[in-house]
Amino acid sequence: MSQTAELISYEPATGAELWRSKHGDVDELVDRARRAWPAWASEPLSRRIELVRRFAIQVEKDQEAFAELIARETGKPIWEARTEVAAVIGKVDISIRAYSERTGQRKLDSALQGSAALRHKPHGVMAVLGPYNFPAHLPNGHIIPALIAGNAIVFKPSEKTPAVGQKLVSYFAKAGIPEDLVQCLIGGPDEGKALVAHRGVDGVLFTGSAQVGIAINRKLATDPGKIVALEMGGNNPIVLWDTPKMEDAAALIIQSAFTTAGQRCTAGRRLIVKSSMYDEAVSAVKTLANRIIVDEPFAEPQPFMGCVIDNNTADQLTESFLYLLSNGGKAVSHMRRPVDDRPFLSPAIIDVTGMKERPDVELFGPLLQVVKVDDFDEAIAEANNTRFGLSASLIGGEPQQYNRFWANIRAGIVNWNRPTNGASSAAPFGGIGFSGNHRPAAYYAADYCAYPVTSTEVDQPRASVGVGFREA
């Protein structure tokens, strides 16, 4: 680690430099957070809620400028960046309701034994590690519940979107929340590793790839004192079955696979389609995919897809497409680079039915794999043929088939005639297997931001001894 090194952020759509800053000092930030935390934890809940509401007001005042920054640093269309800012604002009220519901106080009176009470305490200093695809909304989904619960935060944004992370933290200070209580750690993987392992950190809240999440889990396996919540990726299946509404089905598949240029953990990666429907379904999806506008964030007409995060990512996705193609895959729509030196990709579709071994990896971009099956049991088995378990959708089918699908699919989000993505913040969000560690976020984030404390309480000492004592 080096506090003299600079981190530079570039706009992926243009290549222009957007922002630069020196790397942060992990020890200094954690120390400041530890000193700030006790006073915050002692504040009445009503005061903490008041201040996070002020945060929402600050974001709302600056929402268009914030959306423009998100669009520039991620390459996503401006319309989508605006929805992300709206989610940041909306997270406050949702988190307040969730905290009340998930961590409410309980008291059970007993005349002679006093009172039995259940309350919740914050953990202390929480490390939040955010991703680049939703650089404001997803870390904010950890930060707001953690603040309401009474924790201090050291937030390390992705090294690919540090400007958005720094801007997000600035709104907390503008709202009157002490600066040492929510801090932004600028840096790369070294700073992230140091933050996770730091003895002054009481919890790690992570959103990102399975590879990094598993490394965090392994690193902290011998440290049970730290709460660890892992939101990781998915190799998410869409099962397409009997339906007369093929155009609608195609639209749901396109939304699942190609929104945010496929850079969503809940994106549909695998389309599992009934053999008798294959030709019609693949033709409809391909036709709609060919109509997708791919362009820079502020282009007119507005694009459906922007670029992926950087050229290295685009190169890796192109290589993955070629790997599938050379190992038995059949191209339906080729992956192309319309601008040689920029990370724009056309939406790609490839039939991998004939592959002997299909890689069970999260290809984080606009690449949809198609598998043909003959019956519904085979479709469910193929959908479950993954170590991941985040999101799954059945499109078409009958209610009895959806009941079978819901009961047998291993995933934290199971939908019917809806996309795999677009989950509500008012519901729990998480997966199993390589997708998470059974600590769902969103509405259930309150569960890992505070721990329950049970107490029995009497206003004066009162006790007697009975069996087993000699007479005085």
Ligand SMILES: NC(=O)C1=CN([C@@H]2O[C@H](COP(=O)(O)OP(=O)(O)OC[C@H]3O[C@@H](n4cnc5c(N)ncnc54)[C@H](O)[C@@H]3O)[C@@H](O)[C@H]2O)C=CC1
Given for the second form:
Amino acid sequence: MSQTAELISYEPATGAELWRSKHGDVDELVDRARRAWPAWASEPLSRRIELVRRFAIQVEKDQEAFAELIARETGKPIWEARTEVAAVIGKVDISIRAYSERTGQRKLDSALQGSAALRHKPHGVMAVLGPYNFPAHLPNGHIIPALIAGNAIVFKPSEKTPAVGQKLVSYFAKAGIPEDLVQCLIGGPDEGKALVAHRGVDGVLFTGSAQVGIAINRKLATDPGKIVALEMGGNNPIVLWDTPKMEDAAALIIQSAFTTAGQRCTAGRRLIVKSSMYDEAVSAVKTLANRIIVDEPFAEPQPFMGCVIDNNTADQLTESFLYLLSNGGKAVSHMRRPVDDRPFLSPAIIDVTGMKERPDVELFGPLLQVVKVDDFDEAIAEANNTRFGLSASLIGGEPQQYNRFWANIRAGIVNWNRPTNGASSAAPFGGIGFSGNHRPAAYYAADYCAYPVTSTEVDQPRASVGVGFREA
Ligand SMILES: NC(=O)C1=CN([C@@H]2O[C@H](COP(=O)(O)OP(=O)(O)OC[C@H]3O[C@@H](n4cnc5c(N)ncnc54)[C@H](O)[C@@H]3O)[C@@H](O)[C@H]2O)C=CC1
Ligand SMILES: O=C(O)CCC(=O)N[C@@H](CCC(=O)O)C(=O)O
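Next, give the form predicted together with this ligand, keeping in mind that what was shown is the form predicted alone.
So here's everything in the complex, that chain up top.
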């Protein structure tokens, strides 16, 4: 780790340099955060709420410029970047509600004289590590609940989207929140590792790949005092069963697999189809996929899909497609690179039914694998044939089949006739297995941002000794 080294961010869609800055100093930022948090934790909740509301106002004032920066740094279409900014703003009211519902204060029934209460305290300094696909909304989904609960935050954005991370943090300062309370640590995995292991950090709130999340979990195995929330990837199934509405079904499948160029943890990766409807289904999905416009973020007409995050990622996805193809997969729609030297990819579909062993990895891009099955039990077994467990959808089928699907699928999000993605911030959001460590985010983020404290309280000492004492 070198503090003099510079991090440079390039716009993936054009290759132009967007931003550069020196790497941050982990010790310095954590030290500042440690000194800042006791005063923040002692502020009344109403004051903390007032300041995070002011943050939302600052973002709202600058929403178009913020959306443009997100679109430039990620390559996602501007319409989609605007929805990310709306989610950043919407997070504030939802988190205020969640704090009072999940971790507020309650009086408890007490057999003792006096009163008993359940209250919550902040952990202290929280490290937030963010991914590149939602560089504002997802880290913000940790930062806002952590702030409301009274924590200080050191946020390390992805090294692929540092400009958005820095901008997000600037709105907290503009809102009048002390600068040392929410700081942005510029850097890559080295800074991430140092932050996670730092003695001055009380909790690690991570959104990113399973590989890194598991490494963090291992690293902190001997440090039980640190709270760790891991929001990781998925290898999410869509089961397509009997439906008279094939066009609608195809639209849901396309939305699941290819929104954000497939760079969503909740993207539908595996389409599991009843064999009797395979031809019709695959043809409908392929036809719609062929109509997807892939282009630069500000192009007109607006594209549905932008590029993936960088050339290296596009190369790896192309290699994964070729691997599937040369190991028994049959191409439905090939993965193409329409622009030389830029990470645009066409939506790819491949039938992997004939593969002897299907790799259970998250292919984080516009690549949908199709598996043909004969009966519903086989479909459920195939859907569960993964170490991940984030999101799953049944499209079509009867209510009894959905009941079986819901009961048997191992995932944190189970939908019927809805896409696998587009989860609501007003509900818990998390998965099992390689997708998370049972600390769901979104509405339940409040749970990991504060710990419960039970108190029995009487205004004067009042006690007398009982059995087992000699007369005075
Ligand atoms: N479950 C969820 O809520 C979501 C999960 N994701 C997942 O995120 C991934 C895509 O994002 P990426 O940026 O590629 O994730 P990543 O795992 O490569 O990086 C995430 C963050 O961890 C940092 N980091 C890397 N190595 C580290 C280490 N050894 N110790 C500490 N920090 C380290 C990175 O610098 C970055 O800030 C996908 O797997 C996707 O499924 C994305 C969005 C939502
Ligand atoms: O965190 C929240 O407030 C709700 C969850 C959410 O926004 N999920 C999105 C994006 C997450 C991703 O897939 O990267 C979704 O389910 O599409």
